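Encoded as structure tokens, the following chain is the form predicted on its own, with no partner shown.
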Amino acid sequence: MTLLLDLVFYKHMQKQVVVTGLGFVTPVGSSVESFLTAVTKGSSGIRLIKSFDTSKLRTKYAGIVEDFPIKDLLTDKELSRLDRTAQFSILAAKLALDDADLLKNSSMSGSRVEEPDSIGICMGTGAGSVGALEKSYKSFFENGQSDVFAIPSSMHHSPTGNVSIKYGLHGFNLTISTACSSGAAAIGVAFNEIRYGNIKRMVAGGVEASITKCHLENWTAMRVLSPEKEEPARAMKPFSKNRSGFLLGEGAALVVLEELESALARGCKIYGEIVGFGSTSDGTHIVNPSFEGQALAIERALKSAKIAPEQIGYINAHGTATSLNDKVETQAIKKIFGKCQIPISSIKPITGHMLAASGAAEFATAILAAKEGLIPPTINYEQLDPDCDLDYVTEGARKAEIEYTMSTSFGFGGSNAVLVSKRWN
């Protein structure tokens, strides 16, 4: 009797968790309104690879990160430490915390939260620091030369470790590494700290910056991404019958999580409100995906939102644009949904995709679907495929009220994770 009464009571002290900061770096902008504008219209961000030479590479297009203003942020000598993923997080992490209005001061520089024990961070990163990693076994390999700075830099933690230095976060600290679903596994863990009352405040999303001569080539070599060449814009095509792979993509993205309590109290703008979170295993295999698994995620965050699958307006999907995944997706968002006819998008010909970032980038734009009232666009589909026959939403932006969306991000190692949330009103 006394353990019911313990879970009846632990079940009704659940915390509402609301978004009242977001920050992007990505290849279409980093700031709210680019992205947000970005994704709307459809303009997309992928484009020649200049950072290094492709010539010998059978892939030489990627959604780019271009101009970041991160030397604001760090010194030369922390330049020349830090890899691309932690410059990514830094500057995302300030972007997120200024937004909502966390930090002491809003110069670029020099900037600590206000009650730092109180907000924690997790993030999740796929392929970790590879561009340091890449550097250091060159320079060991052809040079006989080891990096006193090698480990710190391009470990898989690096990322959440220097955003908590750089900020001054000293409560819950994580990182998460579940492939393309890392970033919104990371939310859903930080959603859970906040919402059993575990810490107040939480920074949570994803990072990658994989795009590198090696790792390039290793996808390639997988035969996922497309080999279109003509107009790499369009390349990406999920859902219709002549996709052929995908893109890739870097860049960060962050969400300022908080209890409702403390948000309302602090008078901060609130985007909306994060309800429920599902995650599985596939236990198939290791790259092809299961749709019992997805559907089974999907299941979970409905039950941890109280809510019926009916109730869902608008579905970020993981849209891959690859022939299995598609067709997967879409099998068990039906197993589900059944005939409810719910409305559709991919963002990742839009961005490529930034495997773990895009998870938590597409929580992101679901929030502020339901927050504007205008459902993004599934660009450069064609062709009607019949194991695909949902509503993708492929017109252009679509307007639309909506109270609950759900985003869906499914990894290699059949790791499925999948976000619920609601618009505030």
Second form
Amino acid sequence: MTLLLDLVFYKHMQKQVVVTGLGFVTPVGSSVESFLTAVTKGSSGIRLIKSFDTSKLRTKYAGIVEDFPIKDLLTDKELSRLDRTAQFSILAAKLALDDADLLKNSSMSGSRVEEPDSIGICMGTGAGSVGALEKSYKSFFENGQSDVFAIPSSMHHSPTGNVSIKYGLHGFNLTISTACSSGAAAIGVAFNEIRYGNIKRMVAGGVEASITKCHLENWTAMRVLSPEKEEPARAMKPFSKNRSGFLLGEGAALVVLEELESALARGCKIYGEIVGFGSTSDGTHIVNPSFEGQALAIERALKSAKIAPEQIGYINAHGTATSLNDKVETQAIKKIFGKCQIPISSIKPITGHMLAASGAAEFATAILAAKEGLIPPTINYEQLDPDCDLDYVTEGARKAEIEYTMSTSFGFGGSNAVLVSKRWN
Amino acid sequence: MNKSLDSIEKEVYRIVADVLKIDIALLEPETDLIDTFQADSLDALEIVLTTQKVFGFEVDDSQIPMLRTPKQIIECIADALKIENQHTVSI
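Switching conditions: you have the form predicted on its own, so give me the form predicted together with the partner chain.
Once more the chain from above appears, this time first in line as the rest of the complex follows.
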């Protein structure tokens, strides 16, 4: 009886959680407008890698972030000690917190949040600050030089820690690393923290900046990267039979999640509501996905959102354009939704696979799709694959009235994270 | 190589300015690097590690917190290298 009362009480204690801020640093821009325009028009951010010599490499292209305005936010000293991951994160957090109107004295250098104890951060990263790590290893193994700043700048937790320091986020501080689902998992954990009344607001999302020569070559060795050279913007072809793999991307995507009462009291804009999070572990293979594990994560996300499968109006897919992902993801969706006509799209051909940042950017994309009534397309689709026979929105952006959306993210190690959001009326 | 106290002073100023990413002209012998430039424990360690490499000596860990000004760093090096009264020394 006590347990039953506790459960009823606990359910009533659940808070509604809304998205009140978005911050993007991506290959297709660092504003909500530029990102939304690119994903709906299908404008690719794939470019030739220029930060190192690619002349002898099989893959030469990636989704690259160019000219992001970080120098106004950091001193020369800070810049010299922060990996690209932390720099992306600091800028994305500034944009998200500004968008949510949570920064006081919003100058480029000295902004802090109000009510610091009421706001925390949860970020995902797959590869961590691999650029800083490689630099320190090179220096050590070639010259025997150790570096005081190597550990603070190269640890996975560096981006999260540095954002919390920069803006004074004292409520919560956690980094999640579950490969490609890290960003989505971080949003899910942040959602639950607010939903169950532990904190009022969270900055959450993912970051990745792993386009280094060594990292690129290691991905190449796994034969998952597209070798396309003629038309790099058309290299990634999710769900299309003539797919050739993915291209890496880099960037950061952060959202501000907030208790509904707090958002209403502040009178701030609301992009949408996050209503469900499902997470599972395949427990089968380190890189091969399992459709059972993915399907269970989808099922749990729907249960968490307290909705039926047919209420979902759009799925932003993981859609990496590897034959295994596309086939298994399609299988998982079909297991839960049947041979449905739910529109499904992947924006990865536009941004590149930004690993942890993709999961967060794609959740934001699903929120924006419902808000705008416009589903972004899966670009570059060319050939029907009998194993991928769903509605992948291949004709271009599609107008639609959507109430609930889903965003799926699946990572090496069998970590699945699925988020459900609802249009805010 | 012979090093005078003057050349040590110049080298220390260069290292401090480089680590803290500041204009060398802002440095005075008695400038408190923590109060003036918000140097933290990592900055102090980097300055000490670099000076150790450049001058070839080792600073005792217990001395590091005491090195707050360029003058204190220079005196520490001079002491370690046994330079007295601005004599030239071979290092």
